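For reference, the chain that follows is the form predicted on its own, supplied as structure tokens.
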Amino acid sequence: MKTVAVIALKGGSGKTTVATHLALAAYRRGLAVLVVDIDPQHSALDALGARETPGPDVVASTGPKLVSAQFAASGLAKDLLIIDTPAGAVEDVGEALVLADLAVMVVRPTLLDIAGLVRTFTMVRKLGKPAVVVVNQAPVAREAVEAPLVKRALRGLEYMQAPLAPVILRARAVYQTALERGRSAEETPDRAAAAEIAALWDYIAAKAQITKAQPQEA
């Protein structure tokens, strides 16, 4: 079992929507997935409950317990834990980057969120732990070229020596209007973000080697 904590202590970045979305895409290819939502808003648990037909499992828990819940996971034999992590809560952070097999950092094109990655970036790069920074939110390029404010952001990631995904997630409402059901972008007729939430997914996977875990011999 592979655990991916899902990180931004900058409120407002799209952390949950990102947690979601990639707890859904390993749920639709077959594997078993535990979503942990540690957030006290309890965003990830409110929007997979309401999913109307199976799932990925999903539950409410904190920092401290997240041992007990990853030992569970593991007797339930998942494939995947995500960590719905808090915005702020350095502590709590800092509990689930301990677990995680990988940290996936979220962080919108703007000045301040980059400002505060630094704080994340500091507690993986001192645990040793491996990342990604996922930029969410940003505008969509027109004709293949990025907006500025995309265009800085990527510069002061690449001066941070930031681990960057390849794949941007735009800002597009299909994110959250598929998750007030439960469902994923690639459950919707949107062929642009189905693909960003498949390519995101693919290169997570690969990163973080998550396969489905063979069943035992009796």
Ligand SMILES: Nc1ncnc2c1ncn2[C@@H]1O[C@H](COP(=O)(O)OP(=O)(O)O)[C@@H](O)[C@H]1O
The other form holds:
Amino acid sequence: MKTVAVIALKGGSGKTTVATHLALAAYRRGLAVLVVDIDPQHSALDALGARETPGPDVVASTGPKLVSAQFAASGLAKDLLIIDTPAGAVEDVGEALVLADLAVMVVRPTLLDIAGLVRTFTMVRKLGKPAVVVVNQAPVAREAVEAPLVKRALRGLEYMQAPLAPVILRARAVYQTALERGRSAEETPDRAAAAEIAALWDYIAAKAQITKAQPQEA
Ligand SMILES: Nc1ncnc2c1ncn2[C@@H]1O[C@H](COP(=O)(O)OP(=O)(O)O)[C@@H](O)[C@H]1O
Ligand SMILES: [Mg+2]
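Moving from the form predicted on its own, what structure would you give for the form predicted together with the ligand?
Below is the whole assembly, all chains and molecules, this chain first.
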């Protein structure tokens, strides 16, 4: 079982959107997934709980209880544990990071978000965790040319030597509307959003070496 922590010390960057979409992507590909939501706002729990069809398991927990949640998930033969974290809670994010095989940092392409990322990134580096940075809510590139805002953000991330994911998630209403009913953008007719999520999943799955557990011999 692999553990992925979705973090950003800044709020509203899209942690829950990314965490739930990765969980749904894994579920749709036949993996056994548990999402542990340690944000007291419980947005991941609410979103996945609103799902009308079977989906990833989700439980609410807290930073200090994460160890036992991880132990339980491994006992339940899960392939993947995804931790959705709160903003600002340095200790909780630290607990999640310690247990994670991969840290996924989510950042909007704004100077404030990039500045906020420095703190998150410092924590990740101190712990020596493999990490990726996902730029989220970027304006759609016009004829493959990024908006000046995005270009500046990408330059800032490059300067920080941030491990940038090769997939940028765009600002698309479908990410909001789909999650209202616990669905992934992959389960909507929006092919552009679906392609982004599929590409992000492929990248994260390869990076964290997430695979389906072999069935146990009797
Ligand atoms: N790529 C996106 N396109 C459009 N809206 C988004 C996108 N990502 C996140 N949002 C919206 O931004 C808000 C914050 O996202 P959320 O995932 O809850 O962030 P966090 O968990 O980091 O606080 C939510 O209303 C969410 O629907
Ligand atoms: Mg959240």
